[in-house]
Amino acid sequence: MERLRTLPGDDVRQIMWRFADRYDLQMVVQSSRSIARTTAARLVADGARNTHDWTPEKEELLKAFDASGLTGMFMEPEQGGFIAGPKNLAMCLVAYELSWVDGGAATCNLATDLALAPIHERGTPEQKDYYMTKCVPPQPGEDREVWRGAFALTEPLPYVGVDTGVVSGKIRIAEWKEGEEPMIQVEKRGRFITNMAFANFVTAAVNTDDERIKSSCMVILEEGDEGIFDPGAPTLKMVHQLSATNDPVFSLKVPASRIIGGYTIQDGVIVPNYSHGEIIAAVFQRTRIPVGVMTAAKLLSAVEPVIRYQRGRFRGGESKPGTPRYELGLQQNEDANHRLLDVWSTGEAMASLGFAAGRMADEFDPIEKEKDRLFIEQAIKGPRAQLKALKPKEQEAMEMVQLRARPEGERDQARLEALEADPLVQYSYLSAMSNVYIPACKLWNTGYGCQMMREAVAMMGGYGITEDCPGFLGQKWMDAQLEATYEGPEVVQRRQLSISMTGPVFSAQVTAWIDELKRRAQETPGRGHCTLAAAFELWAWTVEHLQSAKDPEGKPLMHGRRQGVTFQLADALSWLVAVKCFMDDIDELAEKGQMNPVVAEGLDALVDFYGDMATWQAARAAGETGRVAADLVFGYILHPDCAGECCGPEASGNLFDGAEEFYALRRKVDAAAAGARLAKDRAAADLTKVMIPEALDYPL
């Protein structure tokens, strides 16, 4: 039987990640890849990472971004950009390509986009036009410098958008002459601020320090403003050295028109239209996705160098060409192939989750704008009023999920179309889903991804922690640790997930997924759908059980402060959602690959390989879910004094209400893993035969 021939190429990725019909995104990929494998790779190979300072050599990255068009990618065409509409998927692709070589280069490119994001999401039309156009490289005939931005938010900031009181920057009225615009004094110290070495402007989060300013907000600070605009000293970070990071100090007087989103004056008080928490929540809802994709790229980029190292490990000694020792090297050992398959399958699941989140954010953007427009028309203002108005739509969103899950001939198609045409129903659905996908992407990709990156480094032996390790794997391992912290560390993501994972719309979607996976298990057996369905059932049962369970002191287990419970469930859910996205991508490849002549040749073998990989990854996710479920369900029950007899099958059935149902689900999960190791063996065997290039396509 034919199996995997070569590593997946661009045509395969375009289908799996749904941009085969987007020529503009394919050009973005080529531009990013060219910079990554020339300018960025040379900088790393020449030791540019060995200094904290922003050097003329590193400055070449900015010139390359400008020349390739990546600097202006974030802007709309009328502002000088070249992609119309949402750009979350585009940003994910750029992050993926640059991080394939160096995560710092990706951060350097994305940092100005992050600085512009508050303006993009909540800025006034005047603010958007002014700053977006200044950040586009000059066109022929223009005589100006391109502006660069930095995003200043004091860290650490637990659960951005909720704990707003932790902002240390302050604003107060500096001068307010009658009939003129108020001038405000901004005092802000930033820490670990990217792009600060060369930023012309900063979007900074500040709190009010004046009773004449009602709330916190974000303000725009410019290099030429009156006062102190001190970039500060370089941060002594050990990672992402191809991006400039400083600890700046600002003490500036700026007009109140720099408040992002504008303001009104009510009874002599400046009332910002948006608090800093509202703006940051909108920004991080999207910008966390590319960070998760960055770590996925690292894992997938490790596959080829590790295979090459394993095969060549014993060449040059006494082994002779044609012998297994010479041709396969370390790949003679099952363990080496199994460990690499774990890295690869994790990277695939991460990438699938990240790009699914990016596409979802692109879908969500226009829906959110339409929601905002409708609420303005209806004079519905403020988060509480909006939540109240959206509550009825939540039920309709659940109805839409249930209708979508039914076969076409068995559902009310007219009702489904009516629900799908309602922007507020769509908003309720996409909001619920993105509040799971995005934190799960950031949490699992960067957190577990960092652990798996260590595994990739370990497979290179001592070579893995040298500067000249092929693929720069040692540097990528260290960089991954920072990605787990950027834009909200793991605890922030777990906290958001622990709230959103119990929402009614997402719960309805989980039920629909279980039915869908069971159906797909019958249609395309051997791809792990059955295993994943069983794991989702166990996870959902455990959540429902814990919502009413209490500990021996009568305290509820499912509570915001019981992070030993909620965070564990959030971790398990992230495993499951990532595999679900991976399976969706494989199904997409199997369906659409036949229409691409390049992919069609060898498609069955590739799908079989991916199916085995997904089966194994589903078994891993199910195992993790089973461990967490048993830990939480039994862990808060007092162990009876029974000299070991209580753990028998008869006695244990009485330990809690619903025990038999739980045992049945556990048995189902265990049984659903049947064949997973065989699938892993097949996929691991493919690693010994797949063809790879003679050398990496970037310098070492």
The other form holds:
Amino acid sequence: MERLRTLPGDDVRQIMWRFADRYDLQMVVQSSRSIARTTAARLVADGARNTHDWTPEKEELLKAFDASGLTGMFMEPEQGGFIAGPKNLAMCLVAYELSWVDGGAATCNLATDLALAPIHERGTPEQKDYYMTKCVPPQPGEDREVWRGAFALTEPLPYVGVDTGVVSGKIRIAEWKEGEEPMIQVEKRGRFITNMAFANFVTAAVNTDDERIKSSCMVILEEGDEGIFDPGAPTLKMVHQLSATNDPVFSLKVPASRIIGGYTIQDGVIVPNYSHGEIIAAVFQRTRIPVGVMTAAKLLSAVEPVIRYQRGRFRGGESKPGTPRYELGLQQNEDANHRLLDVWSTGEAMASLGFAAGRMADEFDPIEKEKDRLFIEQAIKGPRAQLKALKPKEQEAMEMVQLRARPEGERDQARLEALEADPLVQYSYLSAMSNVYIPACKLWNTGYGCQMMREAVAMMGGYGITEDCPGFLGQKWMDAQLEATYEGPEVVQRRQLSISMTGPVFSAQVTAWIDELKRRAQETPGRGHCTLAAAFELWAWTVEHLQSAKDPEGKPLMHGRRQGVTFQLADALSWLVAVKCFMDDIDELAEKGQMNPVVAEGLDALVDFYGDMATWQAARAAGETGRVAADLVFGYILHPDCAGECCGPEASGNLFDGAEEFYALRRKVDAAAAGARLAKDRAAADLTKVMIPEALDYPL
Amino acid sequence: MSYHIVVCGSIVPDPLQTLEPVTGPQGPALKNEMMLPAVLDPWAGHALYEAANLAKNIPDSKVWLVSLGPKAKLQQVMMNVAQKVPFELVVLDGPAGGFTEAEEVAAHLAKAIDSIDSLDKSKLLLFGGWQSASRGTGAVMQIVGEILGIHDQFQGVDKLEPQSDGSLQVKERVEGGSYLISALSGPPAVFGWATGTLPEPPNNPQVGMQNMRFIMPAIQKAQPAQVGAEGVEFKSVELPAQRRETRVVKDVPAADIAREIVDWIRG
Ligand SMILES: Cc1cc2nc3c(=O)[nH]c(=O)nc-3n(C[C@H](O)[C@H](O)[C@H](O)COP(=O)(O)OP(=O)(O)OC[C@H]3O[C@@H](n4cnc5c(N)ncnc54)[C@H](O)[C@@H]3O)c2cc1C
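The form predicted in complex with its partner chain, contrasted with the form predicted on its own above:
And the full complex, kicking off with our chain again.
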């Protein structure tokens, strides 16, 4: 029986990624897809990536974004946009479609949104309206230029990074006339600033260099401001060439009203309402998600060209139609199919994680606003007072998680509803969860995704590393490395995860997931739920064990400085969370697919295929977890004097307290991989039968 | 003079897909047809964009798109088409494949057009493709016109220009790359469009959001339309033979490429 008849189409994706009832988003997908597969693809095919400069040809991309409404997508309808409410999922979908062809095109589209994000998250209402409206392309009958922005945090060496603690850009008071708005002098040099070749305004992170300005902040700089607004030289990057990156220099005098989020004056001192760190944390929290989605799109976009290459590999020469050699080409070989399946299942898990994070951010946005409103109402000010007020809500969030995990009918429904209706409980829950999902998405999707992209390139042989490789796989491999780097390299994500992964609310959720997965394993066997449950159990046990474990010198293992421990656990967790999201999406497809006549045809077979893929991906994630767990649990114990048998099963059982418990869990993880290779064989065999289009739908 | 323009357009599988005829439970079909992505029939697309352009330039004119196709697939296609130009959709839920009888399809379309409430037949310009990408009989529009009693019919239309006296000038393709230019005193008339002269409009989500407010309900309340090919027996079904010989060349002047193609055609 054919289980996978065609590659999954829009109907399937809309259900899995939960936008089947959002036609605004479906239209955004179509718009970005058509630009990706025409304008962007033609640019790549014509070699536009071979220069660092921002050329008139590349400029066509901006025009296409303007004409198709994508430029204004970030804005609210009253500002000239067309999507109301949070737009994180929308941005993920645009990023997905554009980087299906070219990641640079995606970055180019999202860069003005990144520049606007500080204003969007923390700007005053006037700042929001002014800049958002300026960035909407002129409507018919309007005579004005559309504004484009750049986001300038990163500075020249030695302070290159996104280490928000160090900013050498400075502000001083230039003039402050009695009863007038103070004027401030801004000195900022940027490095690697996207959109800078043509930006009209910049949102820049700066520190105070004046005792009359209380703290760091972000300021808005405009092209026409008094002083130097120099876009600087193009960065000599080797990636994302369809976006413009420069090293700019600013030395400008601007009114204090450009401080993002406004300021108050206390005892003759300007006190910005938000430090640069606070704003950037809020911005990156959201904008990192589409970056993770970009790499996911790359892997999924590789499936079709690789299959076509594999099937056609021996069609010239002697082989005759109808023979396996002619029809299947390289797909006759198990390894070719297995490796492609690895790429595909990784891409699926990445996309599922990315879109889940995007949806979570959409859910979080109004809750966060409500929290801010409540705190203002209750006069709770400053991070410390807020933390204190939220502390009791953490307990309630845990209770909510536990109640949700119980089957309906067996739980106190009224209590659950009361908890769910409390915005501060929701805030507590969603911030704990998104502090894991978002860095995990940015870390794992881009980092491991980049490695898997190399596999995809390798599958095309020499063709893979040529400029005209179908699907532009070589370029995508290189681009993935930028995605792993910008908006905070992997280390930044690992650091964030190290803290958030041990939080009480997230830990309660992991426990609830384990129960839920076990239950689902019984209800719908064959989708890998039980493998994942075992892996989560081992991970959670290891975290708990390491929290009290010490090295031979008596130093604690779970410590911020012990990146050898915490980062490993963060990586393993990212594998697991990604598979969890993938499984959720398959369950959603199985349930909702029935209602769509296009998907209903062949749904069971498709879900079987996906179930096998998820089983395999769960086994891979469990393998990673087992390796990391064993490595960390044993790696910090002195190796006993080895006289041949000291590492045998009996001796090793005594190496630390709780070793038996560890072995029991580890055994479970190993055993839970039962059938995973069989599932992989089945899914890989499906790759040899799936019908693919005659030709790629974008130029080479 | 304002116009009421009704465009008949179905959906067809995306031409880049692998199209493989198979025999299904209801007779011949394309392999995995339901699962393949669909697009608005390109000929109908030309008709729609021409209609929208005409309506834009003539005040108080209006465009309807009447489509017979599987409604779930139609909804997907609308996510793209609805962003291009303003129109109102009338949906008939039924098969859109290449194996339905032109006469049956035409009868359903005519009935649907007849029942559009606000349609003023004295202003009616009935647009469609002169052929369709799924079935090149070129018969549907002619039959729809006949059923509706519209006998002024033009096929292979590339240009339609309203004149200052209220008449219309029509350019139809004829043999040998020539045009037949006709003058028409006014609606109603049928126009089977060839490619027209307009490019595909860029997507405009504002237009899309406007359109979708009416399109979604129209899809939801689509009437089922029984069309098929009752009593017709297909002896064999095959795709038009095609040969694809692709060679990637770079830095070759256009003249050289043209010369090579001419040599190839001459054999
Ligand atoms: C094409 C491009 C476009 C960009 N666009 C923008 C833009 O528009 N605006 C903007 O502000 N910036 C932009 N950037 C900058 C980008 O965000 C930074 O380059 C990126 O965050 C990485 O910082 P870094 O280069 O300083 O690397 P570093 O911070 O020096 O990191 C390098 C490596 O050092 C190690 N490391 C660093 N810190 C630690 C630690 N605490 N613990 C352990 N190891 C550590 C890790 O191995 C890390 O991967 C862009 C960059 C590029 C290349």
